[in-house]
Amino acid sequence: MTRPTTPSPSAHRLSSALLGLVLPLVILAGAAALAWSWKDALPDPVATHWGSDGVDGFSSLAGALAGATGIGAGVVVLLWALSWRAGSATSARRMLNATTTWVAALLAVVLLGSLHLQKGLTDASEVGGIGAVMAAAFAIATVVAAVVYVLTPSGQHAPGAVAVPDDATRLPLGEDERAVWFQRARGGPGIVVGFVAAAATAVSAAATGDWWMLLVTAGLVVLVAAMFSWVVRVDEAGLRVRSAIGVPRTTIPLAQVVLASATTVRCFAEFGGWGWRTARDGRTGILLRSGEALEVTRTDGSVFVVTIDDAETAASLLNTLADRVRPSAPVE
């Protein structure tokens, strides 16, 4: 029996390197270089942290730049490594590339904005609040991340060269019969954690008067809506998984399905948490709670998992529909 051909991951990894590593590091380095060019116009030390009563942390300019760029670069490299492992899994690469760029852009704008407010001061404690800077940082970082998400190219998967295994579960359908399966997946522990965090930031904003923190609250609400409410559908287009707000989304065409099966997953033990996750073994998926899940192996060897009720029916239908567009296994 022949095996499906697997496309080279080099193109996918090149895009991940450029958009998920090089671009964020350039943003951080550019911000640090520009900030250093202002050193003669800045007080020494500079303000680096703000509390409810104003500035409560100071550092040398070199220390401030090293701290911001060091933390940012560490996060970028870590997330890029995950994106590198994701290979041709388009949805995972788009999310990770957008996240690394968002982190870099946020830190860059906060760094430059807070230092710009201190230009010309002899005492950094005289600088006012940075609410406007934080608001601008969240807005700019979100726009930049959205652009990177769109620019990340989709993966190219080889069509299946062999039939779905004979022992795979199937849903009996006549040659002319059509069927559609769909479920809504929502909730789980992650949604509770997300809304608690959103409520905590809202309370903190009201208590401290730092109203820019409401942007964090809004961002957390959007994140929860995007990560913890999904529509999962199996039909003649393949497997389609879409967030309640429309993005992110992913589609696995029937020609790319090697095998669909029902399985059981443990969110933390296997994927390290809830939401759109990448496991240590390279699987990607949408994990709302531990338990029943649909697992789909693709022609490039990647595996996608989504926790959903009635996964057995979804897998059986997906295998049946994949049979219709895949040739029988050639005999050597």
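Positions refer to the first chain, counted from 1. In this text, the rigid core denotes the largest set of C-alpha atoms whose superposition between the two forms falls within 1.5 Å. Please read these numbers as outputs of a predicted model, since none were measured by experiment. First, how it differs from the form predicted together with the partner chain.
Once you line up the core between these two forms, the Cα of Thr263 stays within less than 2 Å of where it was.
After superposing the rigid core, the Cα of Asp44 is displaced by 2 Å or more between these two forms.
Annotation: Cα of Val133 displaced by less than 2 Å between these two forms, core superposition.
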Given for the second form:
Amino acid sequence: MTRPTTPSPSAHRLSSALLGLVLPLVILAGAAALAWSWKDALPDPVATHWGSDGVDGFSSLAGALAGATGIGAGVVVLLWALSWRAGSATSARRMLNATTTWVAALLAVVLLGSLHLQKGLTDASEVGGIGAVMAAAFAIATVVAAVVYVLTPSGQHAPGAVAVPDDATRLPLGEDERAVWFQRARGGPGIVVGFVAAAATAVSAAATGDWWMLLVTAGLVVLVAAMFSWVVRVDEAGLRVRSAIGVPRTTIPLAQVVLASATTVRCFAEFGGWGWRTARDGRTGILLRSGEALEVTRTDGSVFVVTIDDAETAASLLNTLADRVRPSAPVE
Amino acid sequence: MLFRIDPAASEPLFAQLASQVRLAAARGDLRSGERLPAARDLAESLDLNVHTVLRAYQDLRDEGLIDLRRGRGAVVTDRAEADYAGLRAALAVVAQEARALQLSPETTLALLKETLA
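Next up, the form predicted together with the partner chain. The previous block was the form predicted on its own.
Every component of the complex follows; first up is the chain already shown.
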């Protein structure tokens, strides 16, 4: 039961292409086209880079547009290619689609905002700081990405159609008995990495006086709080994994459970780090530390992993409860 | 940890819950500082009235096994771990002596029950 299961490739390539590729590229192209229409009102060259002491980089308008859209399109295509190969899990596709949109929207707002400030100027070096533009860009990009996250369709399941294999571990449970398994998972190496990164951005914000950088610090602190403390629950609603701050959370209903098993994962080697992640083989998981983990294969072929102590008990209970919702399940 | 209840059993539901926490602490599965599930969550999962769970938690608090704190929920105390360590050690001695005397588990259990009565 320790062999990891490889999920089937994504059956959602159309929605991933529309939300994760076409939409971000349209945002980038639209921003570039709008910026180009402002050509006559803009100085030449335009300011393109701000350091701690104000503007310190200039470029022609065409160069600025090519640079921003080129970088944006490169990142978008790369991330979309990842979702093409892996990520049949709904959460993985949602994150990838939201991320590509976030990158495109951020670049688009920064580009348009910074150019808008330069309208009517003859010398681009007269432009002020762009702290407000950066804050607006983070906010707008996050809202747009959240919408894309919600719009990404969930997986197609054939609930209850597949019986849990007979050789899967079970928990002896009387017909009338009700059971629940609770476990908390917290900490791991990722929390250290996260707080070091947050501290580094705070220090650099203080050193450079770029106050908008503190938004990144705050974002990282929230991310660490959300990613490194979880409550895992197995009961008649299925497997529920909830961050200590309430979101993110996920539920795998019993009808979608094909097989639960205890396994062993290596966070860095298999998933490339810690937190809510997708492995190279397409498994999605919540990774806090290497070692014991609960692995659940779903009816859409996707595989979910959460690193947790006492995974054997959780897997046995999940299989046993999943049997109960199968219409063809033999009565014990 | 695993909680299970059997509505068909004669033991009241709150007592079934409390005895499972006691057993888990005695076995060492529950360590001091560990948090039990929120009463509301446990009641929802087991389809129980929340007062049933709270009654079990209050009994455990009165025994000194858990602390009930506003906002933090039910936390296993230091005392629980220390107290049960002694019991676990004593039980290990009982098991060792019984094996040395080649007493059957049934006989050993009967002796234990008589001692407890």
